[in-house]
Amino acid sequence: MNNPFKVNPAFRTYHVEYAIRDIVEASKEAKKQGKELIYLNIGDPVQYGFKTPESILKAVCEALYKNYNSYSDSVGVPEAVDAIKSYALKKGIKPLDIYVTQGASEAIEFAIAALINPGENILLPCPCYPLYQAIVAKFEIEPRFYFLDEENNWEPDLDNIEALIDKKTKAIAIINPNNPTGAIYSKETLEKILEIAKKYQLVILSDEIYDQFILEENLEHISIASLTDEIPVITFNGLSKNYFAPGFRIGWGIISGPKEMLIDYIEAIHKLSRTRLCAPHPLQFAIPEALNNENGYIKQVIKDLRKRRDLLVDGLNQISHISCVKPLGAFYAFPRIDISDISDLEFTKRLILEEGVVVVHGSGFGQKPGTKHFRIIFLPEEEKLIKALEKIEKFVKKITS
């Protein structure tokens, strides 16, 4: 070429990360240099060996083979809908609105890509998924992150979420079931986001990915929508988690609360639906499978990995410099890094090098200033778990000898 030039990318993406496919990086080169590696870092349960339930394979192949293969309406084909929303009765939700979606993570952002403004702002919880930051970061929206209390499992701070609401403030985003600390909200504590939300007139999102992964007997989850009728609320979920299907890309949000205040929400939702026209629409029809039928897969799973939290947990709370608050559901931990000079960060990649356990940066999930962590999850049988403690105490004692 006469005149080479350089394609600068677009200002959106220059704050755009994911701390979990990021480490990645790390671990290949830990790969290149012959280490095998323990992988604690993904939550997808097929990639340990958990299957898809072979109920909802059928009912995939019987859609594809009667050739569902055409464009679906873009909110979701009526079975999927109307499982959805039976689904969100027994949940105690009143939905308003239904829309089907590519993931779980399409539903998040149609939800606020369709709510605020550039400029404007969302309170997200700290530690948070790294999804919304990469969202809001897209959309030039300003994330104001509340804390969640490490001293008392991991309960949003209800006096820091309200400190942060302005005129700019439009929603406040929970994950409950809790990515990345695994904690469950309690009633007391929805109650009270809402009464915040109705003082400031706040949309709630609320993440409830994995609301069937409770691994204690007598906790039960519940759903914010639930517990109200004046807070607008949009309830996300889908099949990846509960039913061990994420590369199927299905998810959904739930719209409740007053009518009159969502009628143009909604509308600006499913203007951003009719943009990418469907969800695949053959992989729609594993939801009324998977919602219309008990998930008995799960209970026998539930109960494999109440063990392996508490063989991790017990584990890492045996190691010195490293605490971990007992996780009440999902499949992750936040254990705490008590050790000076050395950052998480560093502390992750070090330990993927040295030992070979990928974890994820607790930095990547933001972190109360002053304190460290990782992620580690407990999807791998006992034996890799007890591999992976041995390791990450070799390494502590290494560096704090």
Ligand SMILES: Cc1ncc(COP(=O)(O)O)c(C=O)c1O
Contents of the next structure:
Amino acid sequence: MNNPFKVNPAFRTYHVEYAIRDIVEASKEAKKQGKELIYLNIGDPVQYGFKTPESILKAVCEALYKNYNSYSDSVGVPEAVDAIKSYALKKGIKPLDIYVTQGASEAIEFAIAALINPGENILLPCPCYPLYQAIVAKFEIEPRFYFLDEENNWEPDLDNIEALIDKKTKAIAIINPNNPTGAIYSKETLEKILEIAKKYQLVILSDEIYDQFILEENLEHISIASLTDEIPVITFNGLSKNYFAPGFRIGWGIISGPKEMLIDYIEAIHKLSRTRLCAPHPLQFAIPEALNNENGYIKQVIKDLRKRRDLLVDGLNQISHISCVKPLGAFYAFPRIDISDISDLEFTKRLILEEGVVVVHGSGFGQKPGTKHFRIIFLPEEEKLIKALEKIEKFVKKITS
Ligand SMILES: Cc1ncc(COP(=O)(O)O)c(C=O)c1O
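Counterpart to the form predicted alone, namely the form predicted in complex with the named molecule:
Full complex below, order starting with the chain above.
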């Protein structure tokens, strides 16, 4: 070429990371070496054989054939918005505004982008689902990480939250049920978070994408927005997990709180949603079908998952140097590694290369200094989980003897 030049990516991409990147390389290497891999790293139920319910597929097909293939209203078709409104009301949330997006991911991005300026900060959980770190990196927002307390069923450390707040803090994000810990927050904890938000005039962003994955029989998931009329809350949800349709890319945000406080913010979110025209139009018709009917399928799934969770967590706790808090929701566990002289990334890479068990290292999500973890999912059948446990035990014995 006569005039070669290098295309340099923008600085904003430098800090965008995704935890699974490092382990993908290790998995490729293990595969090349002929290792049979057990994938316990993917948070996608469909990849483990769970299926999008038939009635939802039919609703989408019907929409396609009715030629609902134009752009739609930027914040969602009325049928979808109405169904989300009813779902919110059933959960005790009084929605002021609803916007339908390309997955909950986009709803989270709009909520953050419309609220926080470069140089201002947001409180994020540690460990955290890595999307949040990626979004704040993109918008040059400072993340301040509050610890989730392993000694207290992974509930947020409230003193830590308060200590991190300053004049530039705009919001607190919570993930409930949590990825990667599987924790479900108590009403007390949620009320205390609301008190802090009130004291410092913060917006709460509540990611509830796993709100139907409740693995304890007498436990109810509480939406933080249902506990307040005074505090602005954006609640995120979608079809990816509860309705086994991550590929649809359908999610939403529900804005609640005092109208007079939120008018400009709502318009800012609408402005952002107009720039990308709309969420996939025919796929939005899955929303009324999903939300206006009982989710029968998940009930059976939960029964299976409960067994799988118990098997995995009991098995992990029987392995020396490994301990695991029992997840109450979602389909993740975040076991702790008490082995010196090996980082969690090294542990994970070697577990993949030597035993073929693919999990994600805890540092990819963030963890309290001095602690080491890995994230493991319990979506696969019991047989696979038993095999994985045997391999993890063998590996731990090998590196500790
Ligand atoms: C906590 C959390 N929020 C959001 C998402 C992304 O959801 P969506 O597929 O609706 O974009 C995920 C996906 O794994 C998640 O775990």
